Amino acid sequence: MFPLFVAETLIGLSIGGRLFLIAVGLSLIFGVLNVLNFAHGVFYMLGAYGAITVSALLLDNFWLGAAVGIVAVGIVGAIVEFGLIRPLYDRDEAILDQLILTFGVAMIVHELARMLWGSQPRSIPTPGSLDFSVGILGETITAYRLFVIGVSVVVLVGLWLFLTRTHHGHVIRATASDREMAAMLGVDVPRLYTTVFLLGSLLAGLGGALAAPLQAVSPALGDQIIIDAFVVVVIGGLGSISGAFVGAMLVGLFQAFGVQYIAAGDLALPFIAMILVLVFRPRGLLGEDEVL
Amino acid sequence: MGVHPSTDGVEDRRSVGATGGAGVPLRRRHFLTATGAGAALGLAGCLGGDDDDVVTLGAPYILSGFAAMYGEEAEYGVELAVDQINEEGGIDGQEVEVILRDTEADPDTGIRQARSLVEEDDVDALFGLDSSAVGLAVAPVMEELQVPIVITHAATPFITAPAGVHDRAAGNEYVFRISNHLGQNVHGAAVVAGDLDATRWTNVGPDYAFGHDTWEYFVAYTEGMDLGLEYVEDGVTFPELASDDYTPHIERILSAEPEAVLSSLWGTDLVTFVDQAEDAGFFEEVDHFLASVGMGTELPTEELALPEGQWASSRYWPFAPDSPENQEFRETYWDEYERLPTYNAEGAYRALWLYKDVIEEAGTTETDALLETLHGYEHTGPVGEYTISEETGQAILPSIWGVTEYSDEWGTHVLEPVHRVDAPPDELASLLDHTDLPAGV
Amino acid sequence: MSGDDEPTTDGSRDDEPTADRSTPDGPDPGALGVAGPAVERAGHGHERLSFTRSRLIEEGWTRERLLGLFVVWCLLVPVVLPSFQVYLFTEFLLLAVFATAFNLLYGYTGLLSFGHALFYAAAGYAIALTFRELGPELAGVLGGISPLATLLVAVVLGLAFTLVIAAPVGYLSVRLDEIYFALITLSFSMAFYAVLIQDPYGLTQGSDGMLLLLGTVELFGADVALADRNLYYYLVLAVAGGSMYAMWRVINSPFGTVCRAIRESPDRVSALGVNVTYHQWVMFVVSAFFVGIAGLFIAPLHSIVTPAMSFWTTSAIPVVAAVIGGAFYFLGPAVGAFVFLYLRWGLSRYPAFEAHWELFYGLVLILVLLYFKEGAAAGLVALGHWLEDLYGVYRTDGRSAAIEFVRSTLSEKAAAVRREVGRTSVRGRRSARGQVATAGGGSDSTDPGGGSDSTDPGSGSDSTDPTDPTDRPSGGDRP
């Protein structure tokens, strides 16, 4: 069965290097600002469309197309939290308002894209540069999907040199750990608040952006997908990133190998095993950390 | 809606009329201006319940969420056929109205919008409903509310199966189908099997109960047919509804190594699927793929169709038959949408013409009238003759399969060859004899 | 998460009655039952409030009679409402039972459950078969009256069913707090729709459903149909009224009083030697069991149970209503339900509408959270108050003086909005705090569900605000 394992392994990363994306957004938003933006699903989806279409206008080139799309999703995701999330952080219960709030922005934006692109399905051909099969282990997979994982895994890398390494980094981590005392400091937070909140968005939009050539796009992609991340980081601990990528996997190894093995049942699994996590480990396999 | 792009042609359409038939037509055009007539389709909201001179039908489809292009697709069709039908002179002389509702393809709502439409609205009767799930919930309260339903879309067997032969069974003298429903279709992937050089089989279906109906069926016929065919365990899944990736599904499938695969994924699922089987090499692993809802609501887009060379099902094909109704049909609609009609577009346009003759055929709209003419009547619309069973009220139609093929014409995969298989029955009955499941029709 | 600024900074407020925050017995709760802020009103009209009151009382138009009105409107709902509307308002009784009981955690515990749909759903299905696996037994034994009994039986089993469920699920789920305690519910529930539509013990027809139809029964020689819809609406007319009346006393007991201290201060209460995390485990089960009658009563009128009911989506339904109604009234989340239901239902008379409800709710959800953190309930109460100041001025100043009033009160209003559009231009780092001050306050609560443009005459002046209840002692902060 050793090829069989290294099939499913590759599928496993693959699908787990989609998640991340999706969930690492979802979760710095939520490790800074502690928002839980139900709308990142929806921003994932717009990721998606915007690729679609903003490529059809621009020569049709996927990349273009793609890259456009994800900072026109980030400004969104700065627009909302500028004008509808930003008045509701002093209350009590800001978390749970705000995560009420965002329900009703997803709802909005998924109406909106059903009025600008229908509810038909739209399909995409894979980038022509990355159109190819590659051989690893006696197993092929297609170059973009080991792209997806690539990117995922630089994301990851990605974000933690920054804010590790630099200034602006250790400046959030600062006020993820001790908001009021980072104000104290002079740290403009709600400007940082929004510029998170952008970066986080810009994540949904380019996880979103890379899914349009794997998969059919809808105005109901967001919905499935923001259940799923909830799963991802609640198991790999809430404001996590590394925990965001732990999760991911492994939802994503599940997944692969769960299919194979188990015949029926497995629909509940992801939710039982976030269950246990919360049980047994409420803030996640490593979500003892702030934001890494 | 986003999209209307009726509306410039309807009015098109009827000044023609004016210029051509001196003042008649144009009065009725003002008459229409007059009663809002729903902004000018016919989809009014409020203006039911006048029987004497407006006939009111409930359209009960999906409108919005996951779901939502089956109800856009159905909604071209009653434009189509409420135009049409007015622009002759009506029902019996009476002005038709469709009132669209959504039913979220959530049970509870489809039983408020039926409820609402007959009790609120005093709709003549109902058509329409996409969802299995809700079309079972619906049914018996159609029982109740007495008005007749003819269903456009909702394919499972049980619905037209009469309450009682089966725990699942849920048919009564009220629920009517004239789209063919999963065992009928079924019956069809059946005898293509029959056909085919392969023996090792297996499935891929959404994990509800159509997907597993649909696989259940298929092994009932192919066993009745005494086929000899070896039904891969190992291979069959059922991928969750709205699945983001299907590959580890497409992964079990091949390694389970069968001929041929049975599909009744649709919609975006199967665009999912189709994209991901093809990067992984799956169409060219396995011999034979037969998708059940292969030519849905995806027909008329380019990008989102099958490869080339597989077997692809619908209930309703706009170029077979090849017969006039079809042929007007199709071009009417073209003209109008600049696309080909889905099987749920042609659903709901023939619902409206059959109730059209129904009512004209029984004079009325009472529902005692309308049930005895609807059980064994015969009709014709665009899918061709066929007849509404006696018994169960479901249409007796041939299936439809085919292969895909691109045509430059349309802009679109089509299905070349296209073969409509008899169902007769009879003969589905006795295939599924040696089981528990109804034939349902 | 603490402010950044002291709580009322905001000029147009200068004292919090706080100590009427826990008393809903208070000086006046209002005609829907204030829960946690009492709304107390002074200054503006303090002498013509008391005559307005007094009066009014004197007249008899106490909170008792108002009650009693709309138990006589309920009693003649049948009577007077086309039949559909009966059928309407009977899923509106049991949906406001299903999203107050969800509020006895929310409200009133602090407690965010985003999975009460498995406690809905699992005593619907209790119901359903109780009917199909005991009605037939029951049948042969009892002859005519079985369908009763079997409805009986199943209301006793559905209750068992939910609380078998909800005390595991409640112990485990209150360990946690805000986000994860919703996160974990929502888990919960996810996890029985799982079930429910893999169905791998064959027993729930899966996706399909179960059809559930109560039947006829023979009672004195004549056939009565449990599921006419008139009998069925008194049935759920008596079990929603005694459902609500029973949680209205949950919340005014003791314990009730304790579990709202939990929701001001855990910490506090704990410091108090209080078993925090027992009570709200009970108050869990208490509230699972009310949602559970809600399920049972709901399957027979929809005459079907699927597994959307324990869907997420259903459970986002109590959490709308709460939001929408005002989650800090009891009879909040009712008006709530009621938006909800109602809004839907208006919308489906729209054909152009129709297909984008959802936009719809999506606005109603962001203005509500934006702008009226109390909800309707507080706008009616407001509206409430405005009314009997009008009728105060009326009936001392005479006809001339009550245009005048309301005249003011729409200038005052309009100021309002002017100011608050002027605000939000240069709003810029400004804390957040004074904003949610003024727009969750009496001053510049309408009432959006009438979408009136009547507000509390006080508003700009003198404090009238009911107690902001979004301003907690900072001891409430949550982990």
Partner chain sequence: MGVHPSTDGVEDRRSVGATGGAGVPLRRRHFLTATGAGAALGLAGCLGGDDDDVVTLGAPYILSGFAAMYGEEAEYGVELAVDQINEEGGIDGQEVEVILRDTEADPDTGIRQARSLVEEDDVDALFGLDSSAVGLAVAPVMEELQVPIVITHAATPFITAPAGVHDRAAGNEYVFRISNHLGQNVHGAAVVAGDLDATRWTNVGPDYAFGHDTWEYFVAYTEGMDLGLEYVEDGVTFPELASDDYTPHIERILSAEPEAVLSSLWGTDLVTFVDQAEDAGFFEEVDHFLASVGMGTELPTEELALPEGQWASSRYWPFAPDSPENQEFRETYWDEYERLPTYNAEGAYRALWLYKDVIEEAGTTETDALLETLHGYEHTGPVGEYTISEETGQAILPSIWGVTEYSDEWGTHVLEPVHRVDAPPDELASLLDHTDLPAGV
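The term rigid core refers to the most C-alpha atoms you can superpose between the two forms while keeping them within 1.5 Å. Residue numbers count along the first chain shown, from 1. Computed from a predicted structure; not experimentally measured. First, how it differs from the form predicted alone.
- When two forms of a protein are overlaid on their rigid core, residues whose CA moves 2 Å or more are considered shifted, and L58 is one of them between these two forms.
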Second form
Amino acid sequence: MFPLFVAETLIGLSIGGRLFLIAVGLSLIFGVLNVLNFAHGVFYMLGAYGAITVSALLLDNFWLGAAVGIVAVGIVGAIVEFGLIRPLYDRDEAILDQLILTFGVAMIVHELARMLWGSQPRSIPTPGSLDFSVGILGETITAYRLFVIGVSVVVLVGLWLFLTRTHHGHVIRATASDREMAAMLGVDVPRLYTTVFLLGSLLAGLGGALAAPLQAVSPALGDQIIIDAFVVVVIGGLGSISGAFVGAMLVGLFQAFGVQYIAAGDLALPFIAMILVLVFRPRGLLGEDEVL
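Taking the form predicted together with the partner chain as the starting point, write out the structure of the form predicted alone.
No partner chains or extra molecules come along with it, only the chain itself.
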């Protein structure tokens, strides 16, 4: 019983690591730009497809393929923000317009992905350098899953240090708190917004690229993952980096244990947790903290 508990815990944490990488970008973009980016899921999907396409068809190197895919997703995100979302910031119903627009972008990218890669799921082998098992408390887990967990922790710490210990991080937090005042003090707010949207998109691409060896990749992946990402940020607190991490790990554990002990528990438990949070703590578990 105990080895099974350890195994499911480790699997849940690895799922949570992948969810954190997309949810933290979603939360970062909302916290600074106040944009609910419904296209964030297809950015994750593009990161996975980019890693598969470049590494399997062109370079036969997962790490280089993942890097190319991540950068490509970041560029796509910056173009979407600069060309489509930026003109909407000053509208009276900006949040609703942005949500509708990014939903439209998600639908377009979904269809383009289906045209380019087809509807059949694709996969890629685990990179050889991490294709071995590690024993932990009497149970084994692949080194690659541990790597994904480690990356999520590194991203959490790195973002925290960047936002709280650097000049650019302080500027981002100040702009998130008061956009007009930041602009009066000389901050190039439109450029900063594009940079933050680029960073959030890069994180979504990173999550997708790292997920490629662990799950089937299809155009529907973006639709599936954005739902999980919204559940994560609602539980943790929309706009909170640490909340995104806590929420992602909880959802990952719910999915890992739920499928073992409850029929459809992997689907039901995260939504039950989200409902309870919305009822008893609407701002999320860590939503009362300062933005970011």
